[in-house]
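What follows is a single chain, given as structure tokens, in the form predicted alone.
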Amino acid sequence: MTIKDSGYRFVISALILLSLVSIYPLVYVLYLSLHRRLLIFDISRFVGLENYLFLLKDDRFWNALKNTVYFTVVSVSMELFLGLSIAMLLNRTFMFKGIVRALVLIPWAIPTVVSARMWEWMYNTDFGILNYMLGAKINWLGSPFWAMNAAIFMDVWKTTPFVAILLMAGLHVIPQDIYHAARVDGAENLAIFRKITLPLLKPVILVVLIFRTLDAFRVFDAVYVLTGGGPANTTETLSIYAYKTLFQTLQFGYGSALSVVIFLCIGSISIFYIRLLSRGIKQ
């Protein structure tokens, strides 16, 4: 047996394993989405696109989609801005640089459920440290306005270090000679940032946006631990709605249709960013 033949055997084994753990569940979820299946009443029949047609008229679905898009846009924007600022600062030379980098990574190292529970205590109306420091009594998790923003603040605190580390790696790749030449030519710091740093950092920024947008769009644990989707579904995201439909009301058909829609949204976002990334690399 040649090395080439043995290589094919390893690839085929990997493809079979991938099919079992990824492709088969995806196909089965698509199959379920075309059925009306309620385990409580022992109902299971083929309904075609009925679940998807009902989804278009489902106000709760559109509310969850709106919440998901809002969470994604605001959290990713804040994380990119803060992460880039932190990366620029950490890219400078100063004492105890390694220790500071390690401290910045602490929020990212904490499991999401633990972080959410910790922030839940901080948001407590009567005993939370945030209200104590502000000298106010804000109902962070009980107010329709503050609840979603409170979840966003927690997510930004948790994942900004991840963004900062990736961007800092991108900054290290940029040759310092370009900066020296620009300063010799009299370029100011803002011009250097706009004309040199941002264009050269664009591929890394797009990679960061791919990871964070996909992760934020399918957010579940952070919001679920903090609010459970409340109050009055004002923080319910698509993932939480699909979870409740599938495992609390046991509507496996409609819940699968929701899951398929989430998959299609994530796939569309991935294709969009990959095209931007490939276009930037070609340039």
Second form
Amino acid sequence: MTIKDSGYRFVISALILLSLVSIYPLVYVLYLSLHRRLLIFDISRFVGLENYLFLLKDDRFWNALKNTVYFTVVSVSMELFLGLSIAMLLNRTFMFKGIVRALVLIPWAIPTVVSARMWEWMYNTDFGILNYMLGAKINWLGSPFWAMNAAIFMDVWKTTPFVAILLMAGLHVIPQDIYHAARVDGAENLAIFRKITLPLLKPVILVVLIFRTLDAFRVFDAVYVLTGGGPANTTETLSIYAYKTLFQTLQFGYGSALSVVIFLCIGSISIFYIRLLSRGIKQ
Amino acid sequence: MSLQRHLLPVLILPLFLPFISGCIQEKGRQEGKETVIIFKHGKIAGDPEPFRQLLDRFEKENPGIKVNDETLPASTDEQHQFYAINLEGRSSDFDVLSMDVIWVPEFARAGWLMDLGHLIQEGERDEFFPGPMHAVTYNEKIYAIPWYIDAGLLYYRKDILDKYGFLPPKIWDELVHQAKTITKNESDLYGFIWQGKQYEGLVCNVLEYFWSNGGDVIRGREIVVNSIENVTALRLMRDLIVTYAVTPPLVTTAIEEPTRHIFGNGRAIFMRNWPYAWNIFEREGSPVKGKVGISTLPSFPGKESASTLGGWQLGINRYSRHPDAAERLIRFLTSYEAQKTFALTIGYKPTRKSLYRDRDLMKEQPFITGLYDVFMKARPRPVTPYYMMVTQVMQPEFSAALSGIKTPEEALSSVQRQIEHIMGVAR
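Starting from the form predicted alone shown above, please give the structure in the form predicted in complex with the partner chain.
Expanding to the full complex; the earlier chain stays at the top.
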């Protein structure tokens, strides 16, 4: 028996386990999405693509998609920018470096629901510390303009440390010799950053982007606790809409169609990133 | 489809067989001596001890029956989800369930509840408040027994109204006038606060304005939400914030607790809330202790005041193995005596009208017995199995009207269209 043969046996047992816990539910969701299935009315019948066609006309779906994309683009780019800055700063040697690094991680360590509750009180118009410090009466979570941005701000606060830590690890493996050589050649700080740090950090940045984009696209708990999707659905993301359809109104067919669409979006985002990543490695 | 659906359990069943047979044996042994019924309910406020004592009393009076009460997660959404998933899976893991007032028709329509009509005789129905009785009746059958009741109230600051010589407002215009006059002279005081975040509580608030102007959402089989009465009512809510400026914009994110905080710190003249807030205001050290009054909510001129009904009902799981024992428990918990104990020890409001004339209760809990008029006027939210879908439509539209994204006309005509669509499609 060769090593290759025994390898298959391990892979197959893993495959069986995976198909039980992840492929079976996935197939079942696809199957459900082709049905009209309303638990309360004991209705369950095949309707083909009707759920998907209705989805195309469903304003609430397009609104949720728009919100989700806005949330993802803004939060991920801010997290990357801030995370990179923090990583660069923390990568220098200074006193209490270990302690500071640990402190930075605190927001990431708090469970999302807990920090969302915290922020809900901080955003409170009347007693919130934010308005107290600003000396203003901004209705953070109640105005259509601020609500989504307030949710994004909380997400940035929470996940920037995660981004920073990953990028710090990436910075760590860049050999110092290259920097020395660049300095000897008389390169400017900005040039060093652009020509050395960024290209060598690219694989790590892509990994960070994959993680964060997928997470942000599925965002649920933070927004759900902060605003519940309001005011007037201006903060309703796809996951919140799917949750409400599935578990509050018990429309399993349509809710499954929504979930499939979320899955397809996330799938294409991942493929796009993985392509980028493998191209980067080949170079 | 059933093949696919059942394939997985069949495949993994052998793995669990030893455990399952173990459980069955265990149960069998217990049943030889006594019946164990499982009672699922939300968290009981305050000290859990009096409630357990009540159950102990039931066990003593009914030898051979043991009650295991199991608490569900605090949020009602999660409780609804728990019941929906388990009952859809025909679980017989629990026998008696407590239900929010809006779920009964839905669960009844799904066939998850037993018909409990025989537990309340025809003549006994008048014993209970009309609102909850309406809410537990679906297709002329009774599927649950009202356990305790809740309803929206107007809280006001007695001391401040007295100072200005005002009586508690009976109509909305009066409330606006009083709030405006007072806030002009007093600093750091809000006029009128209520709950306007996009959630179930917003619907409770809005319906009180609709009803107090003679409007409604569904009447019989007709959808009547897009009416002049309702447009006027919804516009008043927006005007409270914008035109009259007696309600701060913060209500568009407020749920019960933040408004209770503001009022409890003496920072508002009027507040719409549920009865639970009273005990907190009357606690030792509360800034508003002894200064708070309550009344029914105002109405539009010449119309009836109304408040939204809340509260919980007890029903029996259709798949229960011990329906007889479960019935006895429900009969016991909704009896005069048990409701009295419940009101005296925990402060939950009884659903039987006669208790509001009970001497002990009038002496010990005068606040509760004083709520009689409010509970008589309490109305259930639309009693329909579609309710959970209907509220999902109403919440964002009402929220849009309050935050000025849509006019009341636009919001209500959109609600009308969407509800018609839901009810048309589901049939």
